[in-house]
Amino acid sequence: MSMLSVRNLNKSFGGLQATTNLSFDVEPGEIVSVIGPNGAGKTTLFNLITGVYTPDSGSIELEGRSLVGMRPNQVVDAGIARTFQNLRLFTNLSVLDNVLIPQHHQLKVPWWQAVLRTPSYRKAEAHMHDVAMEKLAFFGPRLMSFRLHQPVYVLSYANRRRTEMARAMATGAKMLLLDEPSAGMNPKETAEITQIIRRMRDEGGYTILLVEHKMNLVGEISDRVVVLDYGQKIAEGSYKDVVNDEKVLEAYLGKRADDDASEEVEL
């Protein structure tokens, strides 16, 4: 059974058709990248999967369970967490607090125990702290040591990205949707985040769907690549196959592939 199955997904906003009969699968343990020109519908796809938008028609299933009609918090409970193209962090709170907050939805302790700080609540709180530290450790000294208790607003943009990724991991999700995880990072930081994403899959056991514009990252870590253009899937396959697909070349370059069929293009 696929981890994620998207079938015949359609969504329009007034006269704009954002996705059209979009279908693809993500298998357990895969890293699948979604690429395409600006306005291709990549972030809209993430919003549909995570319950921000409701599709007009079609199905979205996580391990056979329909996600259509769920609210975003219910999608997180089902096992999908995401990061955002534009960061959504509590900048006045510390790095640690930002990674503790998403775990509160899992607390099964009555509110009055939290007020009285009963032994049961303190035990749950300690477990949340352990989980937060485990996820932050994925990012090494970039988020640990003295940075752990710094407010997020003093961090570099790259470390804010890392904090958001750690927060998504801390929700208890089995699948992560990463929206441009290397945005704002220099080449060295991009290489580091590439390795972290691979470790998320290999060591953390996450299945990953990501949107990314840096093709060196996509080519290095993707098991498969799905290419969108104007909300439609125009290609799917290995990185090498899709970057030489004539429809992909035309979408990115605005010309027919047979104008220069022998040229291999770095998108």
Given for the second form:
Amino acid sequence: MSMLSVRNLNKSFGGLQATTNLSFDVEPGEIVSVIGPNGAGKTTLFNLITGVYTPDSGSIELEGRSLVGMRPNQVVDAGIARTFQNLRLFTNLSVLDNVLIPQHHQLKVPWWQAVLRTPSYRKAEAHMHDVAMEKLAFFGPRLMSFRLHQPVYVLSYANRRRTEMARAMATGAKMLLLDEPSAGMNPKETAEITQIIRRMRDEGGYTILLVEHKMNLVGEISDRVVVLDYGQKIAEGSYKDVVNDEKVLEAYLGKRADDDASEEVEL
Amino acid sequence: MSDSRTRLRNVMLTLGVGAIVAVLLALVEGNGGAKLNDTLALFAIWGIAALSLNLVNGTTGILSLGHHGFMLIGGYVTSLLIVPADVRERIASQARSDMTPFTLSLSVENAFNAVGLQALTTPETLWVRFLVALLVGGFVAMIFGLIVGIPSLRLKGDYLAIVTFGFGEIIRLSASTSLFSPFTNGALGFAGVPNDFGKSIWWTFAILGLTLFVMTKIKFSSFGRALQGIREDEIAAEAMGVNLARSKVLAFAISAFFAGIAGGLWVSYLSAARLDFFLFFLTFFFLVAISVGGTGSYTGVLMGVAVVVFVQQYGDPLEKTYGLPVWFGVIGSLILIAAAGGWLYRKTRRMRPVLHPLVVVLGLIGLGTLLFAIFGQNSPALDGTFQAFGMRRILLAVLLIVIMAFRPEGIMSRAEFSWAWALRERKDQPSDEERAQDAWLSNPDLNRGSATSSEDPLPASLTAEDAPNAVPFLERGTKPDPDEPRYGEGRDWQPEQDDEEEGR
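Moving on from the form predicted alone, please list the structure of the form predicted together with the partner chain.
Time for the whole complex; same chain goes first.
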């Protein structure tokens, strides 16, 4: 059974059709990239899957369980966590707090036990701390020593991106939706984040769906690529097949002009 | 120092401070006089209310303006359950009273008699009945908190603030309607609530300590972190699995519970429950305290409450009638102080020119007013008198404006007082080794091989010796200089070198 299966997904905002009859699958342990020009509906797709928007029609299933109509926090309970394109960290809280908050929904100990700091709460807290350190370890020691207790607003942009990915992992989800994980990073950091995404799959066992504009990152790690344009899937397949697809080239670069027209348009 | 030893040290230090506070309270009770005693009790009662409001306002980030409503519920329930039998007879004999025999029989004393606990109905055991009444009042307020919490699921920001304000007013106004007047005695309220509790600094401070304990434990628990996550970014918190509905309603309910208890103490402090003891101004005072102390910081809120209570209790001289020379003198002195502050500010910040035109003009106006007040005393222009009516609240409002303009996050911001902070232990500052490792990590050219080709995870611990190439990089500027202030530490003020230029 596929991990995530999206069937005939439709969503419109007023007169704008954001996704049209969108269908695709993600198998367990796969890294699937969603690409497409600006406004193609990639982030809308993420918002539909994570319950921020409700689809007009169509189905979204995680391991056979429908996600349609769930609140975002229920989607996290079901096993999908996300990062945001424009960083939505808890800016005034420390890095450690940022990675502890996503574990709260798994806490079984009631709040009044936390007030009394009962042994079972202390144990749960220690476990949450261990999980946080384990997830931050994916990014090397840079977030783990003194930065652990620094508020997020003093971090560099790249470190904020890393914190957000660690935060998504800490939810305990099986599947991660990464919305432009390398946005705002330099080539070196992009190369490193590429490695980390691969290790998140290989060592962490996560299934990953990512939206990305940097084609070298997409080409290097994607098992499969889904191309969207105007809310429709125009191509799907391996990176090599997709980038040579006529429709994809058209979406990104524009239609090849007819022979007679090309004589009039000279650059 | 190990974790458990640190914790033990902190607990010992906290207990030590608690003991010192207890000794001070004992001294005040013995020799402080009634006024100081009342001020401390008022500080504790308002402190409980402000702390509970801060759970919703500061920690969860929901602006709630209906706190006086929860206090009213707690206050009325407590009075109904605690007023002594002779007061009940008086109420029953009043022609305008709507109280029914049933509602008049609702009291902790009767309940104890009914279940055969006669030992707890003596005057010596009033405190047991009071504690029960306070708890019941808290729980009833909590139920109303749950009801108010429900619209908070759909509304955000300003809209929710308006709804909570409306709810507070609805509670206050409906208490005098015929539906509730059998319980509230209508507009007459309850006079003769025993004040042994609300005026006792021991009980009020004990409950304040308990509230502070619960609130700070909540703040630093997983639940409190989730609430702070909601404050920082509601969408992100929900996307990270935080159940917004459950968390917000629970925060409202806990907050309302402690507000109800504060209401019970407030009624006891005033020896009466009346509708005009629960005006919006109560919430306003707590909001000022929270804004001054620091939104989200419980220790800061207590500082804010101290300021508000001080102005409220000792602000009488502000509202008396004085001759005009006195007013001119005071205003002139204030302007002069402001000008001196501006001059000092510019000097410490090394801003030039230090004698800014504004500073000069302010200083001249202040000096002129002061001189006029001193030498013009006999002139007919200064014959009259003036009373600054309502000056206390004006002063608090001005304080709010000044805080919002110059330090919008309040004195303590979101931080709490902690022993680690007091003893200058900072975990968020890098050690030299961590600094070297960080420099090594952040300079990609120094990584052995490129990150793309290396299969092994990044090394867990690195020093400058591990990466010989890193040394020149460190020397280029990131190497810590022992003379330079460390990251995050305040730069000590140093006197200016060029004093001779100062003279102009």
